[in-house]
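Given next, in structure tokens, is a single chain: the form predicted on its own.
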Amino acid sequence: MMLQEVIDIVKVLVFPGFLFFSILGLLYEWIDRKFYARLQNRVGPLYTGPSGFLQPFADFVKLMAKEDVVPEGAEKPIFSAVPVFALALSLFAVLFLPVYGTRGIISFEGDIVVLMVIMTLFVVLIFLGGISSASRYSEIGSERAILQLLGYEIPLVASVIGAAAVTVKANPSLSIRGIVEAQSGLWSIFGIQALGFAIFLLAAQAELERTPFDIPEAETEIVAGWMTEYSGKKLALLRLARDVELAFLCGLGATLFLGGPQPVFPGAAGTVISTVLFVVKSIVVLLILTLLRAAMSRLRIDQMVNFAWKYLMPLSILQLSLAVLIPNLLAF
């Protein structure tokens, strides 16, 4: 084997692929019960390690010891394979992300689309999970997540592409590599994105089933929504999954409209200063979808609906518009 592909392989299965995104993940979730609980003037995640930094990784380990239950009556195959199926789109989406540098370890032209698409099918994965699971609660949980997701997708597609239409004049590209290039004077956020970086933190707020649009996971009406029947194994590998999309779309809002990781300079120096300016934009995103989940209370699901299809839909096709627009004008 040669030396460029081990390497490659290093990059994919350790930094900044598989390995490091899953603790980026637990690192995120960390974070995110800290902060809420301190919102909330409560303290959250204590004992575990030093202020119970370890206690998403214990979570883990606990659940993946824990007896793997099927219910009777649900469709196996599928039932099994979703939680896999979830981690795996979750650490290929990361892929794409520039972690150090202006391009991820998978870019191409038109590298930004293709992203949409596997966000577009964890969608998929969350209905099938629920469907098959032979639960009443697991199947409400489910309709409500197609609901609410196919609400937020369209708004959630349009702030990125909007955000990619805004470089088109300084750099025509529809990759990621392209966005971050092009915001190395002025960001998104400061520029007319200002609006279709608002829409992200809600529709990206929305994918992740948060508070106020935890509707489908609903603890209080139907239990665990769509994951109810799920336990052990299988929910230690959902939890991951879901540990991962929160960092790939705190990543992803960092890239868009934050800069990305800009290059320092090269060398190992620049490598490590550029990965710790992504992680600290990504915080930063973090700590904004917290602050909206400890200031609302949740929405009722026809809440949800009329709020994404009559006020978040327009805004975001008015963001899509002014950012196609505006750069046309002000080349005349």
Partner chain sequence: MSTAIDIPIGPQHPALKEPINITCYVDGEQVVGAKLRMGYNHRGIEKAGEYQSYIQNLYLAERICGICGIVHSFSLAQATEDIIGKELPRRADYIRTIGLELNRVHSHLLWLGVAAHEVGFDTLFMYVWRDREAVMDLIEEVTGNRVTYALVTIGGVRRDLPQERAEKVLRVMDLLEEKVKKYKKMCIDEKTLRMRCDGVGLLRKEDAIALCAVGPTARASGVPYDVRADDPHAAYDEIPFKVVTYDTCDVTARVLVRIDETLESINIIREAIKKMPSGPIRVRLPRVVPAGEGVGRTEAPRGEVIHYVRSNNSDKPFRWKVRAPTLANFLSIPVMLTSKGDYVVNIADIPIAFASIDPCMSCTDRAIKFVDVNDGKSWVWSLSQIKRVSHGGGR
Contents of the next structure:
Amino acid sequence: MMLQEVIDIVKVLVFPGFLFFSILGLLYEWIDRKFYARLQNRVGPLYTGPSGFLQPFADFVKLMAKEDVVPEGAEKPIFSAVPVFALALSLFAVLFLPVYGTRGIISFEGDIVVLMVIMTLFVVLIFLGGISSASRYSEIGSERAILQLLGYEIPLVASVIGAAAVTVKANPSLSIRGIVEAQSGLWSIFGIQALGFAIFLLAAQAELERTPFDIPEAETEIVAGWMTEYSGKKLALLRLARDVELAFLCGLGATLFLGGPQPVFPGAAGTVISTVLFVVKSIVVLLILTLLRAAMSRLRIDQMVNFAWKYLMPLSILQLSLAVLIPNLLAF
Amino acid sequence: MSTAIDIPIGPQHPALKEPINITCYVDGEQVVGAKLRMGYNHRGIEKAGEYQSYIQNLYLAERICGICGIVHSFSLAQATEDIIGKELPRRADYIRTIGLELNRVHSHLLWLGVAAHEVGFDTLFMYVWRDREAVMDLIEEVTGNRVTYALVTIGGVRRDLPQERAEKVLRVMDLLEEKVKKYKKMCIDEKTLRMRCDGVGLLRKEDAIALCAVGPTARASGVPYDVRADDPHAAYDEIPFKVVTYDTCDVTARVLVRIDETLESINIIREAIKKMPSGPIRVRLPRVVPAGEGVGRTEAPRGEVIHYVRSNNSDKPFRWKVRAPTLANFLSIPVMLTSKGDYVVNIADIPIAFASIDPCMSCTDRAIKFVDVNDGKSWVWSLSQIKRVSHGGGR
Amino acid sequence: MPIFGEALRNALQKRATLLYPFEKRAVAEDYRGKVEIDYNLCIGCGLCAKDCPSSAIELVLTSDNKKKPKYYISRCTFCAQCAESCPRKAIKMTPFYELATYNRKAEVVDPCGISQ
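Next block: the form predicted in complex with its partner chain, after the form predicted on its own:
What follows is the whole complex; the chain from before opens it.
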């Protein structure tokens, strides 16, 4: 019994839990920056580590050592708590992801619903962080974050639930495990879920606040939006939380639409291969997200909400109904 | 207005690289009013010019603005030559024209990159600035330095443009024309870019005329005002070119005016190289300028630049006055940034609307009066009062 | 959306960035860099000092009691007016542009030091 508990703790803390995803998050930030730079014919990070791949890690260490300023008028307890909670929340979310095999560390029926709640909570944290910093830029940034949430949340949920529709045929389930198992043959991106995948990518871009939806932290308009007043350790934690969230969403996309880490064969070698498969698939999602980021300009908040309700929402509902209806019709 | 909060944009803000303060009154995401405050960057260049000789002032003038450097030294030289009243060799006029147009190409490309950055389209920004390097290198080749050209002198130009260099200029122009056409297509076709620029920063034609807008800002509002065409100087009287105007009056129009002008500049450079006569490039003029008044003006990339010089029969000007284009365009900013009827200004539109006039604080800033920010009192000091204060005494 | 194709094409191209301290581009033929004064040609007329817009040239007395220009690199704006004003063509522009140092004394070309 003792051994099992130690293994569980190691799983949560090291692999495939906190440490693994923190490193993965920093690695993804590097890939994102490097690919973004290549798309713009630049070099990106170059000198820290081979091809600069230690740069995000160096940034993290540097920020940890920097002076930490709390604005005088800030709501200090909330202001200081937000970065910690943000990191805790995103690290909690990654425990649901199956890195090898078909189930994550936490896995139960209906776990994708919990994931959706976590993603919304993240925005609530952003709102609290911005509002409590007593800066006009932060305030506008957090207002925008909430407005943006109104736009993308329903399409995001619809695309994720749509992804769960692949389980309808054999063994209806609202769990990541069920979705991965149902994709053991054909990945769900081949079929009606291609539309769902597109919606998921756009919504993920909005959740991560990246161009064209980087409205809550629009640099040239409101400095850094809700993050304006954060500095030092708090900023380091927020950035790490962001990176882990990036890794989480890329992983989620790979799991829901690209088949996830299908268990190849049992044993240690199988674990390694599955993990590599998972990482490769989520990097594919990441590269698409980076390409989207490079190819667009930032929308205005009204344009974003407009776009989300006029196009994204009807499309996601259409996709969801098709995903549910078609397997049922075929069954008749 | 009761619910409006004021957002200070600047003097330090990532959207504005130079110090100026725009206070925007915001209701939700909507801007209901805007106020400009300048005076953070006054350098007293005009006064400094009164203590230096005309030749030294050329280089000082070049440093009024780093981006349209040649424009100021050209205008000052023009004003001085106006007082002396001597014709220049034609070849000098043509080389000056090429310098001015190269400057315009680089400045418009720079602006296009900045505008793309303001709306978050960093990829276009990087591409444009990468290709702008070609023209910067060309300027280095032709004038000897990338930013401060030191090309113009009183009585002509300091450097000739030999045949092989002119051919290199033509080669780069061909390359650049292809690239600029590609960016024009990109600016027209990119959906997200158009969403951010269409209908933003509206300056109606009657407003543009009433507020004396100049340069691309005026031409994008359908006012065909261009000093090169209206008051031909240098070699512009012999080179045919089109005054580009658009009439949608918004940021898109300003983008397209500038891109089309870049293409037009490329043609002017080609034409100037083709028509350039041979002969001397400068005449020697006396260092002491006879008493009189002179005006030099030209079309800078941002609009009309006016230099006024009054001389008193010495080698230093008695008074030197510069009117930079941004000063004329500032008046239209509060109009662009105020929602009125159907025209709604968002917070997100502030940077791009402001950037669309291509503001340059360093050439514009004026110290007119002193304001105490605590109680809003304002007063004007005379020169002797300023001197007394700067020496540590009271007023 | 032509930008997608353009961006991917650019990703495969050679980078445009120059890794500056390690890679250097050649400067133009007549680049205006650091000023070089040939003290053997100089007659000490002082025109360069008179025309310099940034007071980077100053006339000083050397040990053999002659007036010679002293050049402050850190003040120079590289306009080449001195080279133009010089009646003996004793002043030339060189293509050296990496002139930053930690030592302010090293930024001065002093004729007194040279003639000794």
